[in-house]
Each structure stands twice: as structure tokens, then as C-alpha cells.
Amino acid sequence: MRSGVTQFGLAYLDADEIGTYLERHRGHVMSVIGFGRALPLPATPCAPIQVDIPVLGGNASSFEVWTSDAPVTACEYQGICGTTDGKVLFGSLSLPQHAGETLETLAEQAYMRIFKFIDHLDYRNLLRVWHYFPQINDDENGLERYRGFNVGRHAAFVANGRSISEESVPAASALGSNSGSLVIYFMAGKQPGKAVENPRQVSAYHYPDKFGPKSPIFVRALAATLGGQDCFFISGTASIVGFETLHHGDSEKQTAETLLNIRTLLQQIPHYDAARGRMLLKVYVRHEHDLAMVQAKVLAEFGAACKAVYLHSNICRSDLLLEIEGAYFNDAQ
């Protein structure tokens, strides 16, 4: 690493590794999301985030771990919780959803209280964004309720004067839970980053209205330029070409396309090496008897020395079988 340049670290942990890592990097942790069985955890400047999705592979927790090399100072506006090490800002909120509440509604308030969080902080581009929430694809009020929690994220990005273009999306994905609120965390920065669509597919803010009222706000995948060190976001992706899912039924097919859609957001990047970087993923399965396959292909792919978590979720469409998602650091600078 070149002088000055702070590096990011991004680390899935199992049960028996998490405390010691806290430990370790006191001080530097950004963000902590715990995935499967909650576990009692070490202080950490803001309280872990737990999503009520099961692990798979024989683990019952695994939890993803945000560090910053520089300092990690903690901050709270408009009851989110968020980190910034001076170059980058993470936060996250929580929202239940009381008798009465539609998704769409709920989805509005928390982006409309993220935008004042940003702007405040002065940490304006959303870069990357997380998003969680039980019966993804069931109905509510007539709508989908993926569909609805769309209609809400894009009524708040109207409201704060946000253009809906790859100049101001971040990267994003959005899957189902079990039980429980809807969870979003995020990072932002004071720079924007570079949008990196698929030619393979239609832009998701340009979906045609058979998916919805309003579009999903995303960008495939989001290059940016963090203290000095190249960061490659890839949001949650899917067999999907154009705008249409392809490979009904067949998930070994499912996931040759979505690795496929991943390789080809990864040659747009002039900085990937696979000897010399660090590559994550986290990986959502539908249905648990795929996982064997999805984990073979997921190794051919990228080989032993990228690390994935695989999660037991449904997916933003009822036909997706798998999703992935993924971060790409490059330490060679």
C-alpha cells in the first residue's frame, strides 16, 4: 500500500472468530451486521446490526465486519447510527413496521432520514446500500411488496432533488428475511463514485413498468476511489439479461448467467487482479438443496482464496433462484 492510502477491510467470521477479530481492531470498526443466530458481542461504536436471515454451510452465525485502518469515530443524526473513519461514513437504522404501515411508506421515511443523515454528515453520495425485510415477494395492498418498498425509495429520492441516473446511484441490492424490521446499512461518501453497468442488461432505474410502478434505484456495480485505495461494488445480482430472468426453474443455468453477469462487470475494471486483490462475496441461495451446486461453481469461478458466505433467502423476484454480491479491494497500489 502506498503512504497515507487507508485501507478498508471487509471480513466474513464465523461464531468463533468474531470476538477475537473486535478485539483486534478496536477503535477501526465501522460496521458490524450479524446474519443467522444473534450472538453477544464486544463494544463496538455503533450496536451490531442483526438480520434474521440462516447461514448456510453447517455454521449457525456469520457475521460481515466493516474495519478502517484510520480511526473510527462514531456519530448519530436522526436516530441512525454511523461510523466515519474522515473517509468514509456507514450508518444504519432499523424501522418495524406497525399495524397499518405499508412497506412503500416505511421505505420513504428511511431514505428520507438517510438523505438527512448524508447531508448533515456532508458525506453526500451514497455509495453503497443494503436492504433487508420480511415476504419480499408476497402482496401487499395489491403490490408486491419489493414493488412497494420501490415506489417508497424513489418517492424519497424526488423529494431530496435527487436525479435518478448512474451520475447519483449507488450500488444496491435488497433481499428477503424471515422476520423482523426493515434493515438497511450503508456507506456514503464526500466523492461520488464511477458507475460500471452490465451491457448485458438493461439499466435497473430503466425497467419497464411490467416490474412496477417505479424502477429499482441501483447501479450494477460502483467503482470508487477510497483514501487512496481502488474499492469495486457489486450489487446484487441475478440471471437476468435485458431486463427479463432467464433459466426459469434450473439453477444450475441461474447461476452460470449470474456468474457470467459478474465476470463481465469485473472486466469493465482496469485495476482487477484476482492474484493481487481481495474478493467477497456474499451469496443468496432460495432453495437450501442448490447450495452444493451454487458453492462448486461459485470455486471455479474465483477459486479458494475469495471468500463467500452463503445465505438461505428469497430473492427480489419470485423466479430468481440466487443472487450474489460482491466487493473487490486492490491492495497492489
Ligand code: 3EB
Second form
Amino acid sequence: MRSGVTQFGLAYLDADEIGTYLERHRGHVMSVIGFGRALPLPATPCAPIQVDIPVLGGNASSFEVWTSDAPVTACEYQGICGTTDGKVLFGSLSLPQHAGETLETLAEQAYMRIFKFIDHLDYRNLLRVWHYFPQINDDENGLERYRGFNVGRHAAFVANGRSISEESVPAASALGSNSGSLVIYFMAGKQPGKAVENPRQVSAYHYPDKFGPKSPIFVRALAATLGGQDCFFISGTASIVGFETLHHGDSEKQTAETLLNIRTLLQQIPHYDAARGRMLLKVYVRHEHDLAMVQAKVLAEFGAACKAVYLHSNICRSDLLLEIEGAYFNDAQ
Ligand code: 3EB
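Right, the form predicted alone is done, so what does the form predicted in complex with the named molecule look like?
Let us now look at the entire complex, which starts with that chain.
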């Protein structure tokens, strides 16, 4: 890392690191997302986003921090607090679900606001989106909540003139939290990124309707050059081949299949160099007792230089036991 200079990119930090990190990168912090126990933090342009998903592996809290090499300014529109560095726009919103509302309508409202926000600020291309909401696998009016979420998301894409194709679909993750609002944070660019699909998997937006009335809208990975960094955002990746979940009830085999899917995505990026780049992972595990096994397999795959955060959460298909998302950064060639 170029010493003393803030790079565009990402860090996952523990409670004892976050305070000094935010002070050191003051003026360059784009977004802070806390998992697990909330802590008081130094002021940032947008208030930190808090997600109620417990951190596994010994720490009570974990913080995801996005920084820019360029100075960051804050903006607000449509009730969305955002930050921009002139190249990328970050935004986040947290919508409580009131009695009588469905997650479907909430997801549609959220995405309607997101599109208004990014269009208004002229960063029209969604690059990466994270979604967290409680009771993800529970039934709501006869439809699993995750499937209802997909219906609402789809309606907003259509209403905002976005094609459901590689040109306008972001990389994404969607996970269950223990409580709270529908939390969405996202990154958008002036230019579209380059979508990367997995030849082992059917594109999610082409899933058959046995997985719900409307397909999920995300690409498996997205490459973009931001702030002098080649960035590769890997969507939440699980033990799915074609469109089916593989290895029901077998977390070891699901882990191996998930890692093979990630390896397949990484093989498609020309600038991937495990020794030179930086890889960061968020690993979502449904059952705490799988932690040690998953940790060992992730370590064997990516080595100790890869920063991996382990979170205890429900996955968007009830038969999936884990999901892994990633971000890879390399100095642009
Ligand atoms: C899958 O491959 C697992 O709905 O935005 C992964 C990443 C998954 C993103 C989303 C869902 C989403 O279908 C689930």
C-alpha cells in the first residue's frame, strides 16, 4: 500500500481499530457499516449504518469501512444520505416495516428512492448493492419474504427504465438480519462496470419461477476501475450450480462448492494476482457450529493475507448453509 495515502477501497476493522482508522482517514471516509454490537464512533459524513447480525469468531463488533483516495463530500436526497468523491456515489437507507406493509412494497419503495437518488446525482449505474432484513425465510402473505423482496425490486427496476440485463444489473448480497429495518447500502458510478457471470451458474435474473414470481436481480461479479484501483466485487456466492442448491444439509460440501464458484469468477479477471492484490471476504454462516470448518477451508483457499469476517445469519434460500461475498483490489495496471 502506498504509505500515508488513502486508497480507494475497503477495510474490515475490529472495535479496537475503528476509531483510529476513521481519524486517520478523515475527509476520505465514504461509508461505515457496523455488524454486531454497536459502538460510539468518531463523526463521519453519513451516520454509520448498523446491521443486527452477530459477528462470529470472538469479536462482538466488526466494521466495514469504504474510503476514497479523493476528498469525500456528503449529499442528501430522497431521505438517502450519500457521499461522493467525484467518481463513486455511496448511499444508504433504512426503512422500517410498519404494520400492514409487506416487504415487497418496502423493497419497491426503497429501490424507487435509490434510482431517484442516483439519477438526480448523475451516478446512474448501480455497481454494488447490499441488502439486509429480518425473517428472510419467513412466510408473508403466502410468499417467502425474500421472494417478495425480489418482486418489489423487480418492479422498481422496470419502473425506472432499467433493463434486466448485464448493462444495468449490479453485484449484490441479500442476507437475513436478526431485527430492524430493511437496510440497503450501495455504490453507483458514472460509468457502468463490467458484469462477470459464472459459467457454472445460470444468471440469477434468469432463474426459473420455482424460486419465486420474479427473479433476483444481480450479476455474479462486477469489475470496475475506481480511484486507480482495479476492483472486483463478488456477489453473495453459495452452493448453487445451474440454478439448483447442491449438497442439501452438507455444510462441508456446500463450502467446497461455494469456493469453487468464487474461484471460477476470479479466473475470469485478467488482473487477478493472489500475491499482489488484496482480497476481503464476508462469510455468512447459518449455523455457528460450522464456523471452524468454514474458516479452515477459506484459509486453505485464500491464505492468511485475506481478511475474512464471519457473520451469523440466515441465507436467502432456506437450504443454503453459507454464502460468501468478496472484494478484490489491485493497483490498476
Ligand atoms: C444465489 O446465488 C444466492 O437477491 O440480491 C446472492 C447474492 C443471492 C445476491 C440478491 C441473492 C442476492 O441465488 C442468493
